[in-house]
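The form predicted alone is given below as one chain in structure tokens.
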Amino acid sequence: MAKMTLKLPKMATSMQNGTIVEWLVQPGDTVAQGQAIYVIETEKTSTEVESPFAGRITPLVAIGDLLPIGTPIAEIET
């Protein structure tokens, strides 16, 4: 099994951070590929993030954080 890395992306042009402002699934949880994953805030707009892989999910940051684009916020386990 391969563990793979998710990074937080970059959402709009302007964008230089965010704000993980819900998480939608649990440690451990099985996801599916295209699942959405976790809300994500912006200075403009929240989005449902989905993820791009299936497997197991470990978060790796919390609710509120403000984060670069590009931080590791999850590993998947495939």
Given for the second form:
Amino acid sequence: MAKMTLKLPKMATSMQNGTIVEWLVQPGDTVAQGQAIYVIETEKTSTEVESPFAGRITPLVAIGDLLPIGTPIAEIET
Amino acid sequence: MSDALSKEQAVGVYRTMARIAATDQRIQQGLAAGALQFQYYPCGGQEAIPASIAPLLNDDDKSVITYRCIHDIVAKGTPIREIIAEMYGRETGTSKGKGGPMHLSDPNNGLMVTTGIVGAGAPIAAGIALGEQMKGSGRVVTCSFGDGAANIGAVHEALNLAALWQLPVVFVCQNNLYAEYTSFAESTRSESIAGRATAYGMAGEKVDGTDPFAIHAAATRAIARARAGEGPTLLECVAHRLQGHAFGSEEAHMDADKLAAARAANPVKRFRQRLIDSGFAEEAALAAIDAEVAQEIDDAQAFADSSQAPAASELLADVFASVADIPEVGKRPVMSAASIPDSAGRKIMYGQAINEALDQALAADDKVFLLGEDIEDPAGGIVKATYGLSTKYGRTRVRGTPISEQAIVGAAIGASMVGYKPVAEVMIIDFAMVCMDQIANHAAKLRYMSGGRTSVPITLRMLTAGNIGSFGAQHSQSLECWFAHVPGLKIVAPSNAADAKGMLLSCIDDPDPCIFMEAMRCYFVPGEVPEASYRVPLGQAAIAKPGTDITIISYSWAMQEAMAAAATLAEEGIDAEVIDLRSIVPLDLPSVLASVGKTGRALIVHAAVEFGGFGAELAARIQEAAWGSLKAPVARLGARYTPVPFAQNLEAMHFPNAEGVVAKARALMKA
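Alright, leaving the form predicted alone aside, put up the form predicted in complex with the partner chain.
What follows is the entire complex, opening with the chain shown before.
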């Protein structure tokens, strides 16, 4: 059992910021590794991001805010 | 030797494929979690290619690979924990954290270069193979590149050279059907890459790059050819890429149906099932391998997590063999004058001095060899710099080449990485532009990108042919500033015969890549040159004429104008001190500052275009360091901002001359 912090990932060479436009999970949901958990919008595109870990997820940020890469956005208890 | 995978080998190939896939997934996991932040090029779909070739290679067989590289690196034997640590920029990484995901080196396991420049590894691989061929080691080099690289010039030059010299190299084209965002069909009309082999006069074979048995069989034939001295092979392995170009990048350019089919036929899972179905392995045995691999990856992650970032001192380490050679360090000791032996009045020309240096280097060390266009007898080079040497030392050590500058420089780089001291001729410095990638992105950076695990002790001879008439805009430039802007290159520009000999020998001895600029205008000027083999150290300026009123700093053939100007100034009662810089990097700034501290005036003269020239850099450094002792602003005189004109009257106006130097000096004296 470990708590993993997800940070806003760098999805493209030029990406400095991104906006989470949709959470595809609810707080407390159990997610599988590889399950799409949120939609991120960058300068170029919007993409579904898959969970790197399996576990119980707690989103930490609201949708719509422009966030720099590396911002903690969720925790997963594995 | 059977070309079929044995049961044991097949399970080994599976283990390697599983280790590759797990490493790739762990890196992508780090990227998705935001713990890693860089552009990453996944290798999913291509795992079988290096995994199936690996059992045919020894640790001391060499590989040169490209930036979609994790599968190649794991298969060559690099510990996964060092790979993961490099991804996290840790000092325990393969390159001490200084290479990153595109530039891993692990020479202990034969991984010599990972290049981020498409196609650029092929000439270097040919060079490593040349080195192994000359040693008679029986070792083989594999060179991996993608279908995109197949359409780049460097690969063409390398394939031609490797076939011409029958080098022990296997060019493995990993055709994943997409060059970044462009499909194979949109990149070439060729049906296959392997089909081009015939045109080069080498063997070619195309196989399913997801089928370990097929890859292994073809690679067995290719490697046997290479080891038997029967030359290179172009082996094309077709394996559909299972993701977009990079982690996170969109896949709209990929045919969705074919991509889905390729994913469904994941080569790692498919091969696992095949081993079970064919009775090669039990499910339990493969599950045990999977568990071991998972543990190895967790251990690798823990190793990276517990490792430190590189120490601050690592910033400047590995640019050169010695930190003292970095110009900005500025702590070069003021050296005593070079001890050039007594010449006993012996006079030879600058060009003859170069020939003599090459002759003595070849005689003294069997690791020295020469390569370049037209350097063999009877031509002996376009200005006879190598005349007589191929006759004396043979055509293995004095090696004529095709007109292929990328292959020439790449071959020199590669051979230098396996113990040779190549001296490559690029003929005219203007031609260096066609191989600038090899020089600037590879020769200059490999020591640094590998965290000091590899080095490139090469000498690149080039002529600057300015101001001798008739050569025009593309054969007359002075391009030292282009090289000076790339950390990792030493730049030497002798102005006289004695320096030409002593500095060329120093370049050949030097552990770093050296650009040796030979001035055509000096070529037939005689000077006193000792017959013995001697060295003029790099990074030691010479006071060509002592003086007290103004310091004139120059190098290469512009020294002729500086000295003529000093003679005129002396008649006017102005006692100029003329400093011959001799090398741009290492830079002897202390000698320059000592002189300017004495005279209070500095004028820099060079044949290169004044705008953006090296004089600007030197002027700024003098200004910053000697402001308190300056009696006048630091001045420069370089060539005018035009291409070099053909008509002699215009060419004379383009380049700086003694009159111009005198005029500038007079103005400074009045300031």
